[in-house]
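Below, in structure tokens: the form predicted on its own, a single chain.
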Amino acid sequence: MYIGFSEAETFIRNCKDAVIITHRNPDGDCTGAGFAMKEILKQLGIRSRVVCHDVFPKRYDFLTGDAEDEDFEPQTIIAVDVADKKLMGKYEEIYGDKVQLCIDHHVSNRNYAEKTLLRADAAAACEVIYDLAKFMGLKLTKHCIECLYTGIATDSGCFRFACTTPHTHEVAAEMMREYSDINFTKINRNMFDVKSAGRIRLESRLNDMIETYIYGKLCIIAVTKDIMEELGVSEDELEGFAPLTIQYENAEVGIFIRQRADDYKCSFRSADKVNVSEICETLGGGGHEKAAGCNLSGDLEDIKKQLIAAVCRAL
């Protein structure tokens, strides 16, 4: 059931002992949303803990580092930035059918929770949570704002992606005016400019790794575990490469593939008119019109054929 801010506020103010679920391969938005929600619940005197199938990347230590996991039997299950319970990984079996509140911004949300606060026009789940907190009249802590700003900045590509709206800029401006003691420039530098030696080596290889199909309308880059090992790159360092796949001048769709322990994560980007969320839904995934994804298992070359066929049908 889809709900508005008023019903979400009532639920949050009356909940107890909450588990906050984030998605696999945590990015800045789900990490920021998870720990911002934890901070909000703490402010309301509600115990909570944030869980994720994967370890949160070190680059988000400034968001996760001081969090204390309290021991309690959960009475409330909240999911943030999780469009489909399949994205919970190992937590799907434990909590997938028990989610009471989902806060999300993906148009492809499966409506799996009892209550879903969905704002598909928001650049990030963190933008939704910020607006909810303001609706609730809460005075947010410095750390909570750091979490929310990080999520908005990363999911909007530092305010460059199509999901960025005037309201997204307004939210960022409000944060910067009201929390002038936060070093927002440092957050942006750490999220977008600071890179490991392995990531820099990988970047220099990417142009040679681009494969083009459908007369240049589709570009694919695939990074396997062998390549990661060769260059000394961890899986979480591959975040942020998907937009490179639509830099090719004729590209309409780009796909960045990265190998994981048990499957391949395929991140789609649209250069202009193609709705990649619809393509990904045919492959068991989803997301936004301009940025979406799916997870596929099997042989990499067979997966590429499957992806090419799906894009061909869409074009």
The other form holds:
2 protein chains.
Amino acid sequence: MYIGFSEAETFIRNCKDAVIITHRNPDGDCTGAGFAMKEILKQLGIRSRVVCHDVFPKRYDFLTGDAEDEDFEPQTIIAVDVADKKLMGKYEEIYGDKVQLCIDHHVSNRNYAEKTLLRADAAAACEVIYDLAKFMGLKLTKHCIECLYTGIATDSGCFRFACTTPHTHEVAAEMMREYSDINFTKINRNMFDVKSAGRIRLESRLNDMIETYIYGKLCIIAVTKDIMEELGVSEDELEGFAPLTIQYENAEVGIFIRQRADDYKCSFRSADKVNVSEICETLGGGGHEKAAGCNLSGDLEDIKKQLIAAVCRAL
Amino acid sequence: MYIGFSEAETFIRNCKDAVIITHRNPDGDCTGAGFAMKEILKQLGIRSRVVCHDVFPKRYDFLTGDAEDEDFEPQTIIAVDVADKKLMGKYEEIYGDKVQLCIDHHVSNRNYAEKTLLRADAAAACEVIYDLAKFMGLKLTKHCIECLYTGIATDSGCFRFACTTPHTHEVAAEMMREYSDINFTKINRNMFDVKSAGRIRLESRLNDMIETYIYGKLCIIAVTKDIMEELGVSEDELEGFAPLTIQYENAEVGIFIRQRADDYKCSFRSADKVNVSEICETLGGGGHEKAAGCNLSGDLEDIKKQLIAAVCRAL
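Next up, the form predicted in complex with a further copy of the same chain in place of the form predicted on its own?
Starting with the chain above, the whole complex follows.
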């Protein structure tokens, strides 16, 4: 059931001992949303812990903190930025059918939770949580704002992508005005500019691998297990490279393919007009208009043919 | 003489047949500011033309337009985003001492004009022009807003750099709310994401050339004429690569050096705390706290020693 801010507030103020679930392959938005939510609950005197199928990447250490989680039997199950219970990974079995509140911004949200606060026009789940906290009249902590800003900045490509609305800028303006002691520049630098020497080399190698199809309108980078071994990287180190597939001026759709144990993870990006969420839905996946994904099994060349055909139909 | 909005308004409303000067090596901000100013003057029934020592790069074609300039003997000389008359190149001799109004945001502005509207807390000259136009009560055209947004976005690294203030975000929010028919995402894509295959290869090569000094706190990329020849690029094709010098986590200062006919152009970037404008001023240059530059002559190895010593002193 979809709910509004008022009902979400009532739920949050009355919950106890909460588990906050984020999605697998955690990004800045679900990490920021998870730990902002934890901070908000703490402020209300409610115990909680954030869980994720994967380990949070090291670059988000400033959000996740190092406090030991208290041990408790969860009474409340909250999901943030999780559009589909399948994205919970190992937590799907335990909590997938028990989520009481889901806070999300994915138009593809499967409405799997008892109550869902969905704002599909928000640039990030963190933007929804910020608006909710304002609605609740809370004065957020500095750390909470760091979490929320990081989520908004990373999901919007630092206010660059189409999901950025006037309201997204207004939220950023408010945060910067009210929390002038936060080093937003440093957050942006760490999220967008800092790269290890290895990652710089990796980007160069991936750029060499761009394949173009459909008169350059589709670009694909496909990284097999063999290539990962040759480059000396694991699959999760390939996080964040999907935008490389839409660098060329003529590119309309880009697909970044990573081989996993049993299948290929295909991350779609749209340069401007094409709705890649729709394409991914025809392939069993989902996401946003400009950034979506699906997982396909089989032979890589067959998968590419399937992807090219699907993009051809959409163009 | 420094002036405020009111006096700038009076000047603009009463000027005629204006030349608008931008700085050499034009970037998104001076290009946007120049053509926004032209549009504003046109709206007020005042003829003008925008001049630049260099040809405006092709990626700014959507700002510069293709209208033929009217021929007139200039009565008014306006400079936008030009901190020092030396930056006018060939126009310094003709107009350097005759600038009646300078609109700028560089803290290093040399106050060379008769009247200077300086807002050193603005992220871009375009932000100053936007605020001035609002002050004047003008309803700007769509093209004018495209010019101004481009200047703000490019100079602030799409709201990523330290020059971004709450007001910068508020201006972006206003623009997006009032001009919902502008494709801001497309502007951002073209300014930040689209790269030619040649530029992608070039970036890889430049990344291979990063030299680290002072325990990794200083990174230098130095591109000599020989290397340009080897890479098949001209000096102006190397525009925009300076941020590559502060990609490493430990980097505090980065310097991107390009050999020119008679000297070396050194572009400084600061990762966080160091004021590179101050360093550049000790070397005869100037700019902003986080992005500044100077030109040095002599032997490259000697220049590097000089730069390392200057950065050492600042650290």
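Positions refer to the first chain, counted from 1. Keep in mind that what you see is a predicted model, and the values were worked out from it rather than measured. Just so we're on the same page, rigid core means the largest C-alpha set that superposes within 1.5 Å between forms.
Trainee: When you overlay the rigid core, is the Cα of A18 off by 2 Å or more between these two forms?
Mentor: A18: C-alpha displaced by less than 2 Å between these two forms.
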